[in-house]
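Only one chain is given next, in structure tokens, and it is the form predicted alone.
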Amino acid sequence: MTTITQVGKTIPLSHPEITDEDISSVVSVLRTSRLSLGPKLLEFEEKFASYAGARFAVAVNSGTSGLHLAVKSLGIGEHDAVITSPFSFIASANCILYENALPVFVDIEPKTFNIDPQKIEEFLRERCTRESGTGLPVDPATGRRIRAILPVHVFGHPCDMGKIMAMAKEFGLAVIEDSCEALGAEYKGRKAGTMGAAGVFAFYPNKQMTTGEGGIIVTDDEEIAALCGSLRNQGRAINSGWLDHERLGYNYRLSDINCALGISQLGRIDSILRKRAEVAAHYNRILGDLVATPRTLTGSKRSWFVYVVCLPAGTGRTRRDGVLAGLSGRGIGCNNYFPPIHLQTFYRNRFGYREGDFPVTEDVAARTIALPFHNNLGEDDIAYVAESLRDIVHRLS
């Protein structure tokens, strides 16, 4: 039975899983002369498609550089508005402002924890009209007209895919999916990131495989892939010449020296999804009467991004504060995630945004826990984290 005061133990939030093939696969590319723009790029690219089930994938330097390209390709631009969850990391709905559009929110779903769905359906219904000429929802309150729906699979659960794809259809949106916690999901058979018009993934070291830093964007599009291509390497044709630029584009290009950690780790990425699932299924096992994890639709498949706990309803801020505080002082590594978007200082300063405006975002960002979670937390961390949740959460009821 594991104590729950251990003197000096110290237990990280995430540790990425570096193998010695993934060390020695690095340094082959910096024992060459092509550590940028070379063939470990292309490798890395097909070999994520291939995985992805996508006709192309552009590596980009982050998560963000990708969801802000892919926004970018879709012509998307200053008076225009993309439906998106304001539970999520910020960088869903920055990439939005980065073209001068507008991130218009919509609550989420108590359970899933993901963009609701029907809440979408009601604003694109009761509040919008159309604009005359394309048909366009337009939102009376901004008059920017709403071209595309942006779902977040948060922590790696899948999205009601079904539902938004429908009414896209049906109110002629695109479709970008935010996979970036989504790596190995999948929705009904179909991995999370190939249904939209364009779908992107994160490798940031506590992702379930990692290029140190990078992103990238899976697309059936060949337009799409061909101008994020450019736009990701300061907007140059992809057959032109070294300094021959055809548009403004940014440097968001990821070195060879990362594709080649991402190739390694890509390689064995059915073990590593296999692994956090069994950390979660033990977490799951000795947490279960305590707190209650996301819950993933019928006929989907979540992928282990962090472990999330809810504690119970009513709980509130300052309890969850103090849980924290609690594991943090037992040398746990732990996190509020997420902190509603809507009411973070820049979002507020802006918009104007208050508490209220999304309730059941801010009822669940109140009381959830991300507990510390890798590919190789052993059961005896599992076991004092959990002892040590349980005894905080009785201590302060």
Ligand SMILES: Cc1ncc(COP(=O)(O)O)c(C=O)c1O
Second form
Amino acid sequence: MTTITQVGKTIPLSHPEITDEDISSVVSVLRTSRLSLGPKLLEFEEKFASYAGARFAVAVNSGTSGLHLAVKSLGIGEHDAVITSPFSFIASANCILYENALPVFVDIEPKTFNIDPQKIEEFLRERCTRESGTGLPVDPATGRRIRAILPVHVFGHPCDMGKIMAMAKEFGLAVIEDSCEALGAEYKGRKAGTMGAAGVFAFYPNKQMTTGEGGIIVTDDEEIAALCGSLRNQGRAINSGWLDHERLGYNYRLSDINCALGISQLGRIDSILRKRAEVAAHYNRILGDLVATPRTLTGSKRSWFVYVVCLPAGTGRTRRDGVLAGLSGRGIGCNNYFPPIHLQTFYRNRFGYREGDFPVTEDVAARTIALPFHNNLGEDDIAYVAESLRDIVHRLS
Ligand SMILES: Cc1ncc(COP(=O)(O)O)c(C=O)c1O
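The form predicted together with the named molecule, contrasted with the form predicted alone above:
The complete assembly is shown below, putting the previous chain first.
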């Protein structure tokens, strides 16, 4: 039986699953002369688009680059603002700033931890005026036009896309889904990432599947796909020469080496997602009475990215940090997922955000902890983590 006195044990927060087949796929590319912009890129894009249920997929070197290109390809710029969540990884707001547009944070819903559609509606109806001519909402606080909503499917839980899409339609806004944590998640039978104008996935090694580093944009819009394809490749058009550049572009390419790993991992994605769901179910069984986990919307299917628990109401940051320290002291990888974006130093300094600006986000962020989580986390390790958490929480209460 596992006991909490195990000495010298370390359990990482995440761990990629790399099989012999993954390694052979990567090595086989290394034996060719096409390490970049070769056949594996096209194969990965085609297979990913087909899995996601989108017409096009454009692979890039990170989720962040994908989000940046999605924002840019919609023509969002310096007079504009985009509604998004402060409870996310910082890239989902930074990608808006890259184009000199402004993120407008809207607080989250306390049970799902996703952006609250009712608060989006209140902001659009009660705070915004309408721009003459376009009819687009304008935020009187900044004078910026609201051009898009960028919902984040946090921890692999689909946002309330029905309400978000309805509002976007009414107010003439584009939707960019940050699906970086939500590969395989579904909202009412539709895959996350395929409901807006564009969706973006990420493949850092802690994600459901990995390419080492990498990301991908999915879209049904041919123009967005072509523009993103050009922008990620130094502004070259698809069929133009190596030294012909039609627009200001970037080097956001994903090499064929990375794509080979992606193809191999995508080939067993159903089994990966199943294993992760089983690990989460095991955690739920033994921790359900102690801590809460975010709720999944009825009719939606969550894809397990991380296993995040929420300590009881009133816990506060100091006690949460005590729990983190206790877990770390027992060799258990853990983290405070997520610190609110608006309270990050850069956002405080640049925009003057203060504690209290987004109370639901701040309350949830002060109580959430990511526990070790990966495809092959064994039952003994799960039991060790759970017993340790139980023991530390009781000691600190
Ligand atoms: C919600 C969210 N958005 C964007 C990203 C950025 O992805 P990447 O690290 O591949 O740039 C991540 C990555 O962790 C994420 O969790």
